[in-house]
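Next up: just one chain, as structure tokens, the form predicted on its own.
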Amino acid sequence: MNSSRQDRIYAHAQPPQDFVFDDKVADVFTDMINRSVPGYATIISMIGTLADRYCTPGSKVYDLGCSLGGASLAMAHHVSHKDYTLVAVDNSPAMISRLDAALATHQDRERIQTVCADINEIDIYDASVVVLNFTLQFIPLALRSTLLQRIHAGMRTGGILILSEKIRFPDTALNELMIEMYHQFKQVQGYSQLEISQKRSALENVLIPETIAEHKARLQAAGFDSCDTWFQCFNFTSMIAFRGANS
């Protein structure tokens, strides 16, 4: 969608500080996410395919925590009809400004709304598709249930929520294995041990992963009829949840 420099943010030793989605991250985000999340390109592509199946005429589609709009643009590309509005929301001005620039000449610009705001504070209504693509993991644990309840309440019957997350495993040995395999994946992508270690420390208090069982329980408590995993690689997964007629 747009050019991105190589991610070298953690290539040199630096004082510990929490990870933030600022200008320096936005500048390298495309490279960072593709080299940091196994299967990311597949997830983005399939989000577009799922949106085409479930986006109903006259509805809204939400990309919550849209960053540079990868999922938004995949959905805009794949949805075959044009009777919908896509709302892309992120609380990072750096991300939204770059997405606006990328959309300036996009053929679907008139139906894509960008919003720089906290996703916990926006109105969600008449939605057929809602995407939380590696977003919920950055929301404080105490706010996650309320957010999912608001999403469910704002969805049309038959709508879907796509939830992609970094996860942890309840079994300690399995969890450590998946972390080790993930770190090996990052090394293959060209990240050094220093980069891996420093980024992990930066994310420690910012990205709080949960188990698949915890995600399923929260989705069901929020009112979704059914939910399950459709993609997983190591400790990264994507789930789909349905809002049925009786929920």
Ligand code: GEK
Second form
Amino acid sequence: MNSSRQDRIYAHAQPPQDFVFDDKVADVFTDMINRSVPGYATIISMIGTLADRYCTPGSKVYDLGCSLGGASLAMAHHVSHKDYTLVAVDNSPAMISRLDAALATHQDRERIQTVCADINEIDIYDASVVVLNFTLQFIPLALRSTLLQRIHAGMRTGGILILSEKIRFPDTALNELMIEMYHQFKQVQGYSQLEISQKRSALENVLIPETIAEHKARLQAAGFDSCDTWFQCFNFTSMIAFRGANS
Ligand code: GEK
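Okay, that's the form predicted on its own, but what's the structure of the form predicted in complex with this ligand?
Entire complex below, previous chain first.
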């Protein structure tokens, strides 16, 4: 990862504006995501461990919405055989240019292909591991099923999809509690009330969370044999979905 600058984007009062993954965000992204997603470092490291188990020789590994390549680099680090191609995709030129710069001297450079494109428009094929690490939440609701169907269709039998998301809870009181606990986590990470509330408003129309039940139903409808949660902290979860012989 190639940025260590501190995220101060919402430190001062500013007019409301939807959140975008521009240069300003890309410059502080490593700090931002580590202080904004409880368990991010654990999830990244476990994605590497899961990829080592499921990445089959000659296959492709996709990191969809890769940002600065946190999950890509963890997978490249952990997968012990070197017979795979990792495709890291993001539609933010700010993210992909920084990832390219970070990869310039990386030992796995030749195995990692970076693509600046909309993940709804790329070809997905021969995949043993597909990662959507906090990306599906930014895809319009109407496009989510088609994307998961295309991912499923592009996977090898025995492959896995790792889907990490900010979630909401069906029980209103529990949902409120989880959001409050999450905001407390952000405060402990050094974010002020102003930063927390301005970021929340900026994400309001951009990041649409769903319940675990909604995710499971969509994964099953897309053809995945089985799926479940392997990580959860407050309103953040990571799920694993299998493409088995029956799908
Ligand atoms: C990590 N996975 O560090 N096509 C391609 N990329 C997209 C699209 C799209 N349609 N929509 C959003 N993105 C990363 C973190 S961040 C999560 C992922 C967060 C990209 C967007 O540009 C951004 O880089 C990423 O998805 C979401 O493991 O910031 O909460």
